[in-house]
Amino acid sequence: MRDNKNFKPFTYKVDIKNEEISNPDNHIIRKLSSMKGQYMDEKAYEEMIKKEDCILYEVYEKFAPEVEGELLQGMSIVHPGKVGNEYFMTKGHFHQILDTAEFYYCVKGHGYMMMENPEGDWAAEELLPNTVLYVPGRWAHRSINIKSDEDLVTIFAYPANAGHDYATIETKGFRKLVIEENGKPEIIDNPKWK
């Protein structure tokens, strides 16, 4: 846990063209191998991973003290591509403190944020440049890039003490998937949802 008594105000630059932020505190790189079991077409997944463990998405973070009242922020980049007919996506997560919210500001690309809550509700909101998305507390969320030739880039912020619960999604998956059907995105039921 970081101490917020000596934490100072700061600024950083967002470079949309080069898809980076200045002086990130952390750079997460998620490869195809980290998404085992998350894609519907397991055969297509296995064939892809044999050829290359490609990068699906990256996250640049600016840290803050992990205490109530502080905000962690950064940039998420989901690269273009598909596993079978399912678009590249982030792992998706609930927050460990379930009632914490998050916001996203889309700066580049075209995609969806797939969301669901423990009560069984789900939503899929379209992400386009200059779109702000509010994800309420209790909602798991996953970014999905539906462009074949451009990254999906978002800026995000959430309570620094929220934490991430990836395990629930890794075990259950999301109720809905976004696939390409006849050249356009379609939202379908996840046949593997538990």
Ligand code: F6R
The other form holds:
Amino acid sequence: MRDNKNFKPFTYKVDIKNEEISNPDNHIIRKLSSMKGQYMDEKAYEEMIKKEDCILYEVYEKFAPEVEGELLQGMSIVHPGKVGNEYFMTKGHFHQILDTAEFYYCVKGHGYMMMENPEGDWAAEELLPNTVLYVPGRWAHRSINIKSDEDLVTIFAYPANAGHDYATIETKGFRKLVIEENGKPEIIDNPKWK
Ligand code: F6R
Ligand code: MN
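Return one more block: the form predicted in complex with the named molecule, after the form predicted on its own shown previously.
The next block holds the full complex; its first chain is the one shown before.
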């Protein structure tokens, strides 16, 4: 949808227990195979994918016209698990229109949002139920689930015309990673960061 002249107000229900929103316009399923080269432990990745191309995370979207001023919304669900000792996480991205922000509201689970900007700053904010996270424009963002037995579920909204730049993160990675060490999450430098 490229114009919003005939776009009408709407409501939808958020079902936290079943991790669904009502009448989604899109359901994205991201599997291990879509994350090649993104995890630190490549051997663990290859061994895991040989057994099963498992689902890492899912996104339900509510569309809005892709014009300035509109908001695209949805629910993001990162499943529990690890590749080697690195937690399941989203690909992560900058917005194509870099100066566009995003609102996140965590409804279930425990995790981190890893963020960084082209100016060289990074930030990791903890996500717990009822935490609201504001990702300012210019900051790439990736959700990471640090629980071993529960999904990390967030509601998000961002400018519908923002677009996604996945390529920068696919090539460079994030500066920091969240891994499990002695049963606890630790933030470490990404040895492969370019
Ligand atoms: C949209 C946004 C989220 C993510 C979702 C999946 O701009 O940030 O809806 O799209 O959490 O992560 P990615 O898009 O990085 O695969
Ligand atoms: Mn985003």
